[in-house]
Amino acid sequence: MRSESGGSGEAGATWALLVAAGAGERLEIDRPKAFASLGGRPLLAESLYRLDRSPWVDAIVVAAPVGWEEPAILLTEELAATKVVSCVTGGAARADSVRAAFEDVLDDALVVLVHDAARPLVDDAVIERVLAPLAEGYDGVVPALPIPDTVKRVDRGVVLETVSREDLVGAQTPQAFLAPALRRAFGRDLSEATDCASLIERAGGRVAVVEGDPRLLKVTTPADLALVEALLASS
């Protein structure tokens, strides 16, 4: 399904593909994780609202839960967002939702933003320093944090080594690629992809790491949502 929004994307413009068809099974609640409360509104609330405000980015595509396709362009319209472009049904996997909401990407866009709504408190700073970055020749960039905890590998509940984290990150979104990169990857096989820099690694393409940010938590539990509630009420 594919419905129609108020945005009109510009060609060579910047798109976010903002994903928020995960169906949050950990969270237990009656609905899909993109519209659990965070501060009396739906969770995919405020990561669209700061990114149709961003002057970083020109046009938004919705990857929505099945079945919550009306609800999500209703709330584009509650929240006056008029960057969205459209809003599409988004797949079972991750990297499907993906694929279908940037088959609504402009053919000459030239940059793509990847974007879970489970990381709502996203902000201009850190799509700033994603985008950097692919002016200097990288097809894709991602915002990183050094893992703080000591990594065991384990195999059926005992540990085989523990694991230098001296080069080791946590990934986070949004992500930033070469639109024409990121078309490119999409037409290779799409399993075992863990995000899209994953896919865009796999095709050669270079990817940076930039800083991310400890903001930038991913909601999972009901414990993330209530952190993340609190972050967003202290700031």
Second form
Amino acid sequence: MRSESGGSGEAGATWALLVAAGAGERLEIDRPKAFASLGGRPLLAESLYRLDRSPWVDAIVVAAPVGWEEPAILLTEELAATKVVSCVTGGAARADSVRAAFEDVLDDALVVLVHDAARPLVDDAVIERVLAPLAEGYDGVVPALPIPDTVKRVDRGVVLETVSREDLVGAQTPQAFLAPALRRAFGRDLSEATDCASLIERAGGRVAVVEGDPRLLKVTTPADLALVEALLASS
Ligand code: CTP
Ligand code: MG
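Next up, the form predicted together with ligand CTP in place of the form predicted on its own?
Then the entire complex follows, led off by the chain already shown.
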């Protein structure tokens, strides 16, 4: 299903796909994670508002959970998020939701940002960081942070080995892509892709890494929600 949001619908060079269609099983509440309460409004509102007000973003497509398209559209209206072109129904896996949203991106788009609604605290500084390498020959860019914990490979509860974390990072969103590179990547098998950059990597594309942001933590559990709420209140 595709629902026009009533936004201006004007195209631009840089599009943002805001994926919010997950069930949020690990949050264990009575509604999808995107509609969990964060400071009194739906979690989705925070990233939607920030992307809409970003000077780097021209147009937005939201991927909403099945049956939650109308609440998503109402939210865009409440926020006066006029860059939202449409709210589409997400798919079974995250990559399916990204693909569904990407179908509404116009052919003349140059750059596509893909962002998890589960990371509410997106800001212009990280958007600027992920966009920069696209002008230097990269197909995609991920914001990432070093992994603070010791990392171990395990099998059925037993440690197989300790993995050097020196060259490991944790990838966040927003991730930025040249639109044609993302289009090519979606022509391939999407299974097992937990982020879009991995699709580009598998298609042989060049993906740069830039500094992420600790505030871009992903809300997964109730404790994460409380943490983001505290960060939001202190900012
Ligand atoms: N997502 C999506 N469509 C899916 C699965 C995930 O749009 N089929 C989005 C989520 O809404 C979230 C982001 O991808 O913004 C990251 O996914 P995750 O944190 O795993 O969220 P959920 O899948 O909703 O949570 P859980 O895995 O606990 O069910
Ligand atoms: Mg998930």
